[in-house]
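In the form predicted on its own, a lone chain appears below as structure tokens.
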Amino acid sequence: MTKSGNQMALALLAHVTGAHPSSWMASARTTNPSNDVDYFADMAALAEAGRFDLFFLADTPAARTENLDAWSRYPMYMNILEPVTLLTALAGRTRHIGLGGTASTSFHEPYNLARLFGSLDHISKGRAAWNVVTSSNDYAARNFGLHAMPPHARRYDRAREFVDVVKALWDTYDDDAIVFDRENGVYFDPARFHPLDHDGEFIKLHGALNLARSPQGRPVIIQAGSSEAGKELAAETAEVVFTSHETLAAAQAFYRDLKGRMAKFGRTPDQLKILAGLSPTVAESKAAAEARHQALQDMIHPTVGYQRIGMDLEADLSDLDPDQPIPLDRIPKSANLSTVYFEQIVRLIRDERLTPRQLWQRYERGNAPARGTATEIADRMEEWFTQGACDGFMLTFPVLPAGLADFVAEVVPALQGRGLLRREYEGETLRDHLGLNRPASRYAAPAVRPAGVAR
């Protein structure tokens, strides 16, 4: 499959010093940036110079509270701003990206969950973006009142409930509900409000929301699973998907199977982005990225190294010889929470036998290196594009904000002179960047063809 004529979505994963484990430690800020709006407003400024479509940011609702060893020299999510709240407060500092966040199906609402990510498309003029996700650490669970989370396909199957019962929130209010019509002393069409009764395996619910129909009709749905629920969720529900592989083989395999799956759900391809995940490295040559990405690598503490491939090994390591392969037998028969970083390790340990330390280092979470110059990134980002591996990248720097100064500075303008990336935004809100329809209410009558008109 083979694409042309049309022009690659950027999005950016905005860790806040950046994906790697010791970013914290290389990033020219000396100080804590993790709760300045001023930082974050300035790296979303950045993005949108760079015309990306999109600022995202990424959430767990929980600490860790084990292994703080580990945890005090690899800060991951342990002091993060709540996604929702400071979107909303970039949304006056933007003009134009789209702003996403991610929250929990299995600790949220619904009510609540439709009520803030609505507030945050109208207070943003239609630039919202919820991404889906049924949380995978146990950390979030106790936080809760649960043990454990529930298996991985409970998950789903309460995911899937749980956006349609969001989306029917959403179209609480017909587009022209508000009529504001002070003669007459009306306010809204009650004709045009449609209260939802539900009652699920999961979720009950008699109410409506309390707000009108956004300027997108809905946020933008965003999901990120790659195992066969994962899939069957984002086939029928996604609108973007982010997803990681380290070939372009594989991600052309994962784009032909998730795109083949829309039919069955009454939806046509053009209604799904697929952005693969990529962490570039720019620099003045190849050798010189390796160089400044192996001095990243270097700073790895061990006790990080280990908690890094356990964590998603769902396995502890840490007793084993650093320098020694890792015996098969350590390895899950399955995965309870990530299953794509999962059968990424597994991968790594089965065919190349790695050490502990070996896979630390060569272990990337989910994001596919490119490290080099300008014209090899931009080369490597236009074969994936036009060979039918994606729809554009979600891309995570390795050191924020100085990865993204170089990839605007540098890869943009070569993407914009091959024509795969916009030179200026051309409409108003997130769908309109990623050339997704805006979706018609639950509630509003079907189209009226003309007689001898072809459905």
Ligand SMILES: Cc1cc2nc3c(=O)[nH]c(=O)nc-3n(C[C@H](O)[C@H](O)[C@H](O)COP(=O)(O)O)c2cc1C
Second form
Amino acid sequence: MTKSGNQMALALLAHVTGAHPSSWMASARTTNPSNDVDYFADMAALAEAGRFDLFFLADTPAARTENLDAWSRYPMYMNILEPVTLLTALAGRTRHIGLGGTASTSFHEPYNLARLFGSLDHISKGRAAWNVVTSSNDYAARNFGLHAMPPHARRYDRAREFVDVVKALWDTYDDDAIVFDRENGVYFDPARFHPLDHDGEFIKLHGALNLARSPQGRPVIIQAGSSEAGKELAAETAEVVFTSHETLAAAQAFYRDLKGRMAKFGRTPDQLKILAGLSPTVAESKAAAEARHQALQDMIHPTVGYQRIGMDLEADLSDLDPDQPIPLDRIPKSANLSTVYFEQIVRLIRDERLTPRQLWQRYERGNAPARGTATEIADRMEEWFTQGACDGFMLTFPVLPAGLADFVAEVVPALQGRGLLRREYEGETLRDHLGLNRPASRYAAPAVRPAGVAR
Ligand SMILES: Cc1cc2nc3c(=O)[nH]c(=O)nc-3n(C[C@H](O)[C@H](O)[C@H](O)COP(=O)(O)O)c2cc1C
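The form predicted on its own done, now the form predicted together with the ligand:
Below, the chain from earlier opens the complete complex, with every other chain and molecule after it.
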């Protein structure tokens, strides 16, 4: 563990051409980069030059199959490389930066997942991270024999059990179990090998992972759920949490709430790093940054606008006049998909009585904007970091790689000059970068618990 407590963590959420729906039309790339490993390698190298802790790929295991007029104009997740495959390729093209990706507890078996991320941790020499999601996408459900996602609470019940089983599998071998003793002809010590007998509500597994314990002991566990169930799971198991808040006060309240939940699971607040979502646009003035944003907003096609707000509101508003206020009775009672996005969009409709067009122009899907000069953006980051709102930032950029390049050229030196960001990597692993301890194996703990029991 090497990171000093007064330095912030930075993660890049590497949506292919950026987080803005129009990014693919605004990017400098005139041909499709989605399937080009060199494109991602260049982007990871840029983040590494900016001394980021983590390069992160979001994912959902599905292309959309309906409303294709909208999705063909806004191709989010319509054509993306499988994250662990891509991250494994990037492991060979980077030296320091952590490599994280999303994989769903609803659509994997724990064994496959433990093996994939365990292998990535070996191949990257200790830089792997798994973003635990329960998935909130019925398109994905239909790829796996379901017609819709199971209810929110059931998904989280499975996720809790799933994470525990994955962690147990990663501990199959003790750190020193592979003795490679050629003199006596013993490759591993059977006494330091721990098969798992797990008979749970969702998962049955009687076996053992065929992979040595990895450099980080276990890959870093990330989560991004903001519901009650999501926060409880994070307090119990997550080491990094991505969150998204529009105000300092809301971020501070979330920070206190989540860290305050950890003690009951026997954890201390420093075992979890909360990264606030931020979407910077750096320009020579605030007005120039706003103008750049507005140019992107103006490119949103109405079909895409209705699609975008309908998806997160979980209600189709496309029959409404784009320029009349949205009737409040069109707001569903609660969310089954994403609580955090749902609440943001409902607040905009309720409090500001927006029209559909105003809503799709205003709604930023959890990407708290920071538009202005490098100094203004660094000020904002410093304020949030030093005022107990976060341990660092999960950065999205409206347009990639241009937004990242501006940030690395201008905001990174400002943060380094203030002593808020490392100038050089000091440790080797992602845990080192983040200041997280390497976890002991559950079988090495003083009181050995039976396999499969939550800890
Ligand atoms: C920064 C960020 C990244 C996320 N990445 C993914 C992702 O890659 N795949 C996914 O299915 N959900 C992703 N989510 C959604 C959350 O993981 C979570 O499943 C969703 O918010 C619903 O859970 P909740 O109701 O507990 O908030 C992300 C959320 C945030 C804020």
